[in-house]
Structures are given as C-alpha cells and as structure tokens.
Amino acid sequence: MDVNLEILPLSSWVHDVTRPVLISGPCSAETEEQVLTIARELVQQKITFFRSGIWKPRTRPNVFEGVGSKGLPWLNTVQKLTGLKVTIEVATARHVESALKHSIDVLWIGARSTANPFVVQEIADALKGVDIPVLVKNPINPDLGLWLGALERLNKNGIKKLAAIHRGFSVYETTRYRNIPTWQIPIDLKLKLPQLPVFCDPSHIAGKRDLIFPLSQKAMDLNFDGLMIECHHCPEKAWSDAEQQITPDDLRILLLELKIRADHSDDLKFVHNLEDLRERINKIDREILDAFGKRMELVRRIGDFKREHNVTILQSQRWEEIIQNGLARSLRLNLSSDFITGLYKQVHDESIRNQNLVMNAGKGMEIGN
C-alpha cells in the first residue's frame, strides 16, 4: 500500500514542538463557566492546545450530546482571556462551517467519523481551500486502511497540516482498557508515514484515569509526538466520561513523572555498542530466515507424501501439538504466549499454502494466502 502524501511539520503550526505537545481539556463543554475555570487552570501546565467537546457523538439518543454550537463562543473566550489555542471534534460540514466561523484553531476528527468514508468526505470538501490544522483518531475499528484513507481524502483536498490521534480500537470483550492500544497500528502508521505527527489519546484507551499515566509513558517510549488527555475540575461531577478524566493537577503530577527519552544519542561508546548489538540481532534474523527456508522445503515435502498417500493438508492433532511444544518452551526462553501463537500462526498459514500447492501442482488451484 503506496502512500505518499504532502504533511507540513508540525513546527508549521505548533509554536513549541517540544514532546509531548499536549492537548487538553474536558471531554465536554458544559457551562462558560465550567470551560473558563479548567482553561484558566490548564494554562499553567504550559499545554498547546485547549480542546473540549462541542458536539457529541453517542452510542444512543436520550443522553447529553454536548451543548452545540452555544459553547463555541465560550471557547473564542478561552482563546482572548489565556491565550490558548483552541480544538475540537467535527463530524459534518455545518459542524466545519460552525468551528470556521467562529475561528477555532485546530479540528479534530473522531473515530467514529474516521470509520465513515463518506462522513470524511464531507468534511474534507467543507475544508477545501482553508489553511487549518486537522487531527484525525483512528477508525474505532482496528484498520490501517481507513486510517490512511481519512488522512489521503483530507490531503487531497489541500489539508497539510495533518496528525493522526491513537485513541485504541473497540472490541466486544471486556478487558482492562475500554479501548485496546495494539500499538502496531500506529507504529505501522509511522513506518507508512514518518512524517507525520502522531499523538496518543490515553483517556479513551484507558476509560478510567488510573491507567492513564503508563499509557502516557509507553506513548513517549513510542516517540510519539504528543499527548490528548481530557482534563476536569471536578471530575466526578462531569457530564460525560467521569471516568476518564483526571484534574489539572493530576496532569501537572502526570507531567513531572514523566520520563522523555532521547530517540538517539552522540555518545560514541553508546553508538558502538548499539551497532554491535544489531550486528548481532541481524545475523540471528539470517540464521532465522535459513531455517524457515529449510523448514518450508520439508513442509513441501510433507506434502508430496500426503499427495502420494491421498491424505488432507490440515491436520488439527499435529497444529495443537506444534502449539502446545511451542508454548511450553516460550517460557523458558521468556517469550510472551501471545508472541509465539501469533508466529506460530504465520508459520502455519505458510505451511498450508505450501502445501497446498504442492498438492494441487499443475492444476491451477490455491487455497488461503
């Protein structure tokens, strides 16, 4: 998947891009008043932008879905009482035309929108040919596609002033995040496109604020760019996701703790001692890749035999066998079980289409991929 799209550096639109820039407010615009205190306190732990929620998405009706365009001038407030920039979430064309009118700072794109071609559609057309900063979550569901897609249709419309939100991805099981990071998407995201701004949004991976803070730190060790954490007065008393959001003095706690670390170094003994670890590590991955090679020829001829012998491709008892030997010597060599079931998985799915093709030689059929 070829991408290649035209992205200004963040120093084009962030006046300080020293990490994490960061990104905070309360998850809603609730009152002037409520959006004025947090602001006035937010300004104190040096963030770069104010963002707060105008419009709301939710999952069902009957529940607050923000104050609307009432709350926009609150923030125009904010913008000449602090000093702050000001962001937030837009999600149709009249939401764009609303936030332009009142000279909002920088947009945001949700999740839920991002999943939504023709919803991003709409607002890459609204923003055709205005030079303003927009910041697009990833899709709720765990797809790098659409990601790009929402970024590649926001671009081509002459948006450059692009970064992408990590705010995890949904899924139907419980577990301890209400949105799981699988962090490979946007590292994958970053690989696609380095040059693009990346930020994380641990509230809404974490759902509830005592995770907020690793997930902030494992973001940093990630070398992303910045940081959107949603921020409330009175937490307990907020009128959507109480959970998740932390005061403006447990951020400036957050901040303090925070380690930044370096994404190289110029000491010398450092250098050499890193390069003399990945030589090390890239004649391992060489010796790997020899023994894969010679571990899918006698996959190969494993299928000649079952050919000869009219036996099936897939033999279930064998599989769990590979498993289960695999497993128990992950422990002993300090491999994640998830690791190794997901490699083991690869290797197997290789295993078949070789297999496969080996039986069906000749007769122009494959299965799997």
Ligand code: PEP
Contents of the next structure:
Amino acid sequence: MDVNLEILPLSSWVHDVTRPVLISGPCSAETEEQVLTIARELVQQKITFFRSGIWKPRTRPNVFEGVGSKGLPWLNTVQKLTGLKVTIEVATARHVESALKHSIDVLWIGARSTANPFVVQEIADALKGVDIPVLVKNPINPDLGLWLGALERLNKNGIKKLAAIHRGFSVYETTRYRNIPTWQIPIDLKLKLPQLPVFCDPSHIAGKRDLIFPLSQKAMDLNFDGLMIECHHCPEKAWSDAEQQITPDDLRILLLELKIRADHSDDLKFVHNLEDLRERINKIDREILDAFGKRMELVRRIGDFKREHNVTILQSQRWEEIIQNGLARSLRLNLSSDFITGLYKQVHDESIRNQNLVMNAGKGMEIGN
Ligand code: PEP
Ligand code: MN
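Show the other one: the form predicted together with the named molecule, since we just had the form predicted alone.
Now the complete complex, all chains and molecules, led by this one.
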C-alpha cells in the first residue's frame, strides 16, 4: 500500500517545535469559568494548544454529551485572554461549520470518527478549500489502513497541515490500559509517512492518572513530536474522564521529570561506535539469513524422504521437541519466550510450506498456511 501525501512540516503551523509540543486542556468544556481557569494555569506550562471537547462522543446515552456550540464563545475568551490557540473535536459537517465560524485554530478527528470513512469524508468535504491544521486520532480498532485513509481523504481535499494522534486501541479484555498502545502501529505509520508529525495521547491510552507519565516517556523515547494530555483544575469533579485527568500542577511535574533524548548525536566517538555496532549487527543478520537458507535446504531434503516413504509432513512430537529445545536455550541467552515461540512458529510455517512444495510438486497443491 503506497501512500503519497503532501504534508507541511509542523514548523509551518507551530511556532516552537521543541519536543514535546503540548496540547492540553480538559476532556470537556463545562463552563466558561472552568475553561478559563484551566487555560490560565496551563499557559504557565508553555502549552501550544488548548484542547477542550465541545461535542463528546459517549459510548452510552443519558450521560453528559458536551455543552455543544454554546461552549465555542468560551474558547474565544480563552484565545483573547490567554493568547492560546484552541483545538476541538469535530465529527460532523455541522461541527466543522460552527468551529470555523468561531475561529477555532485547530480541529481534531476523534477515534470513533476515524474508524468510519463516511464520517471522515463528510468532514473532509466540509473542509475543502479551508487552510486549517487537522489532527487525526487513530481509529479505535487497530487498523493502520483506516488511519492512513482518513489522512488521505483530508489531504485530497487540500488539508496539508496534518498530524496524527496515537490514543491506543480498544480490546474486549480488561487490561491495565483503557486502550492498549500497540506501539507498532504508530511506528508503522511513521515509516509510511516520515514527514507526518505524530502526537501521543497518554490520557486516553491510560484511562487513569498513574500511567500517564510512563506512557509520555515512552512516546518521547520513540521520538513522537508531542503530547496531548487532559488537564482539569479539579479532576475528580470533571464531567467526563475524571479518572484520567491531571491538574496543571501535575503536568508541570511530569514535564520536569520527562527525559527528552535527541534523535541523533554528532559526537564523533558516538557516531563511530554506533557504526561499528551496526556493522556487526549487519554481519550477524547475514549469517542468520544464510543459516535459514541452509535450514530450508535440509527441510526440503526431508520432504523428499517423506515423499519416498509416504510419511506425513506434520509430526507434532518433533515440533514439540524443537520448541522445547529452543525455549531452554533462549533462557540462557536472555531471549524472551514470547519472541522465541513466535519466531519458531514462523520458521515452522515456512518449513511446512517448503515440504508441501516438494511433496506435491506439479500437482497444483502448493497452498500456503
Ligand atoms: C477526547 O480526546 O476527549 C476523546 C473523546 O478522544 P478519543 O477520540 O481518542 O476517544
Ligand atoms: Mn476524554
């Protein structure tokens, strides 16, 4: 899947791109006084964007669903009195129109909307010809295609100031997270779109306050550009997401403790050592591939024997033995059992595929696994 988007650098719409660029504010706007109190405290923490949900996508009805468009002028007060730029979630064309009418600076698309191409298209169409930055949260389900698709739909309609927000994925099981992070997905997104700025929203991944710091640190270590963190002056009393919001003072402490590492160093000794270690890794990788090649050669020879003697491909006892030997050895080598089990499963699948080819050559039975 090739994606070719024209994305402007973060510096074209963010004055200071020093990591982490911060988006912070309450989950929901509740009253004018509440947003203004929080914004005034957050301005001290050098945040770049003040967030606040106006229309809230709630799982069940009959709970607080946001104050609606009457909250938009409150955000204009925040802009006027604090100088902060403001951002809100939009989920319909009507939301977009109201947001634009009220000079909202940045829009974001929520996780539930990203999962729905009809919704994304409606938002993209409402934004045609408008020059406004749009942040796209990952879809609630772990699907890179939908995330990319949403970015593509916006970009096709002329939105070039784009960024992604990683907020985790929902699963049915109870885990320590509200939404599991599955970091591989935002990493794959960055590999496909290296020019796309990526933020992390540790608040919605965590679902509770105590995981916000380690998740923020992890995001910084993975070189994310910024963080979206929910802050409330009185979190326990928040009208939505009360367990995961922190106070502006908690945010101050979090920022003090956060270690920001550079993505490279020009120190000659460091560069030299890194090159040396990487060259050694390349050599080992070549050896591993050669060894796999040789292994498959032997597997095919066994396939020949089995065909001659009319013996089945799969012999579960032998497979058990291979896995057990591997696991025993991995323990001594400091390799995790999950890694070894996964690796052996791949090797086993490929071995069966190879033997199947040998044993059924020319019979149109070369099925994969
Ligand atoms: C939010 O940011 O308040 C929100 C509803 O987020 P998400 O779309 O990630 O659930
Ligand atoms: Mn929230």
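Each form is matched to the other, and the largest set of C-alpha atoms that superpose within 1.5 Å is called the rigid core. Numbering follows the first chain given and starts at 1. This is a predicted model, so every value here is computed, not measured.
*Asks:* For Pro57, state whether the C-alpha moves by 2 Å or more between the two forms after rigid core superposition.
*Replies:* No, the C-alpha position differs by under 2 Å between the two forms.
*Asks:* Just checking, between the two forms and with the core aligned, does Glu297 shift 2 Å or more at the CA?
*Replies:* Glu297 C-alpha, core-superposed: shift of 2 Å or more.
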